[in-house]
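Next comes just one chain, in structure tokens: the form predicted on its own.
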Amino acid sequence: MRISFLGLGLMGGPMAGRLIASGHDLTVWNRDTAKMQPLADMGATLAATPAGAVAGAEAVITMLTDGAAVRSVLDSMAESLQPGTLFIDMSSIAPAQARRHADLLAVRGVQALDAPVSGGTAGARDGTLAIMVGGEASAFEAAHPVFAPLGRAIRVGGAGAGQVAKLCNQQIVAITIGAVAEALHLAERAGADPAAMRAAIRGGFAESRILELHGARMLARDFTPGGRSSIQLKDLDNILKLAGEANAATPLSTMMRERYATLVQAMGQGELDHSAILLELEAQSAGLSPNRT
């Protein structure tokens, strides 16, 4: 197909790169024209604006940092999507603007998809995101060739939907790295060696990705953003604010959400993995005595 991919970020760069590798005749933008440069050497054809690269593509993809960014794209390049395009947003969003953006098209006879991903960096390299689709059955049959190198898709519902899944995923990722690192800086403050705590417990019951991965980089203390802590916080203010409108409660989101605003806002530690909520908790137990009852 002829695809165009916009937005070349941390996840987008490695998802252009499995469409190409896949045999897709790609086209990408990106504000930061150095990030395509890699996906040149690889076989892309670079455009110097998003309306030049969605011109004469049969799919075009966006992969940004929010809703705002993603409007602002596609009010820039909607001239030049032509009747029958396949419009996907891979971009974690809010499903109120995921809809809007699917009523805008519609006017213009494009079908639009929103199919935000989970899986990182890694899932990005190796093609194994989980993709969680919201829109028309019909365009979701025709997206099957793009999504393919990607991961693995599920349509889960209507405009939104994909949007809606997305946010419960973040909800198990913030709370379950926020157990992962409490258990962790517990072990250690309390005398035991957290790594052979990790080690003692994986495959019982806690077991999961995050206290393997995630684990793994709290242990190192090696926080090279993989998913940052400002996304993370973005994605929790998305959750709090659907969970307001569809009269949800979730207490342990609004605690999560409190602690990664002290991490990113009153700590400056945004551009950190997600997995850097350690650094918070330790913040708050430097004025404790370490056998505090």
Contents of the next structure:
Number of protein chains: 2
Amino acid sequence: MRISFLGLGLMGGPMAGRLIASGHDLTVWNRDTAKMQPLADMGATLAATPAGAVAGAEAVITMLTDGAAVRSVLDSMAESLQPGTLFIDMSSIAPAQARRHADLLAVRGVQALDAPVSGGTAGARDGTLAIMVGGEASAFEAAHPVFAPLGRAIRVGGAGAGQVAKLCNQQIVAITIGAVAEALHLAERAGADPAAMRAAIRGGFAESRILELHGARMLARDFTPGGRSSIQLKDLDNILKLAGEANAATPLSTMMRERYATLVQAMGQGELDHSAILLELEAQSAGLSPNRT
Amino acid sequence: MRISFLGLGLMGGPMAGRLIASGHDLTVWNRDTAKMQPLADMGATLAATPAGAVAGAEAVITMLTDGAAVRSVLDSMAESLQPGTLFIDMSSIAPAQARRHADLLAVRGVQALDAPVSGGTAGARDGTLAIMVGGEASAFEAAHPVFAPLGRAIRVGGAGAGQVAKLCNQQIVAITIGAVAEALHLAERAGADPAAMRAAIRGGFAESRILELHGARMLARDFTPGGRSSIQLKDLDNILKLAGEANAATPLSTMMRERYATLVQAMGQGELDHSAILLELEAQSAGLSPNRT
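Next block: the form predicted in complex with a further copy of the same chain, after the form predicted on its own:
All chains and molecules follow, beginning with the one already shown.
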């Protein structure tokens, strides 16, 4: 397919590379033009503007920082989108904004999918991303050749539902990080070896990717990101906004939002990996100590 | 080894069976004598009392309901334990109580290990239990032939530390169940298909045994236990007691304790599987609805 790919960051770059390698005809654009060169070397056509990139495309993919960036790019190229083009936004943005974009594009005869991903840069490089897709079933079918080289795509509902699923994913991630931190911290305080405790419970009902990956980071006290705490806080803000719109109770997410706000704002640790919630927990315990008066 | 096994319930029965099958010489006792017959059929010697069971044993294993049951059995047989016997309590009891039992037995020259397990009846049957062991390193070494047929044993510290690790495990389980419930509930309320959302995020950072097992139960709304909510509440009470003794902050566990108390006491659902915390969450959301005045 003739595909335009807009946004060649840490995720978009390797994703565009995989689409070229699987035989698609790619035109690419990025705000920082230096990032376009590796794709040119692989055979992509370069475009100077979003509007220039999308002319004649069968599918347009955006992989940008946030909803404002997507909207800005959309506004600058909407006139150039042909009716019948498939627009696939793989950025992580608010569900309500994804629905607005779909409505705007429908007026122009363009079918839109929201298709955020999980799996990080390793998943982008290896084509093993989890792709959560919202939009019409017919558009999802048409997008199959685009998704196949990138990972495992599952349609979860209409416009915006992909973004909802991404937030649900982030919700589980944040709370499970909190669970693992709390258990490692309790083990240490109560006289069990936290590393041995973690080793002992691996593979049982407590097993998770978070226990494996973030648990190891906590034990090593290596909070190099990974996923930044500031981003986790932004995700939790979006989760609570969505939950408010949907009248859904989210007691654990609400607590984790407050705790990440403390870590990022009061403690100034937004650049640390989200496993650093352990530091916020330790600060809570320091406040509990009977030796502190 | 000559092993006495006291307590042949859902877990103890298959564990004793595996020890016989691996060549150990077993004497068994159970309060309800009917449960001894299958072990007798496998070649175990039956005992009428705990004291009768432990005479001449190299190792004594208890697998009982709670700390009170262990203490009662210990009191009734302590006079019959020979110095040098290895006492292994595989029941799940409070860490402080495990330490008291170890102290009592040390006076008699008996080495004690606390060695609670995780992995359920399937793990007991298949010999794949996670065994979390507290006690002296020498006793742990001596117990190797006992643990090997039952699962993977890891020493996590001194007396009581095995019970600490078990509570840490239960802590992660309870909170992760809460995380999965909250995500499935938000997906449903916000217009994504919860089953498709779960399928889409499987294998990513949100992956866990709880997402796999308890997530499936929540989607099917099949709350047949599994692990009873009343037991989860008891575990959380023990977790908070331990955390209080250790001055460890446990904000998520504290919240889950209150929520399980609501589910079990106010809603009367203690017999349901612990994945039924979804019902408590749905009740919270019903209270949020703008249509409810």
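Given the structure is predicted, the values throughout are model-derived calculations rather than measurements. Positions refer to the first chain, counted from 1.
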Hinge assignment for the rigid-body change between the two forms, options Q232, K166, N30, V70: K166
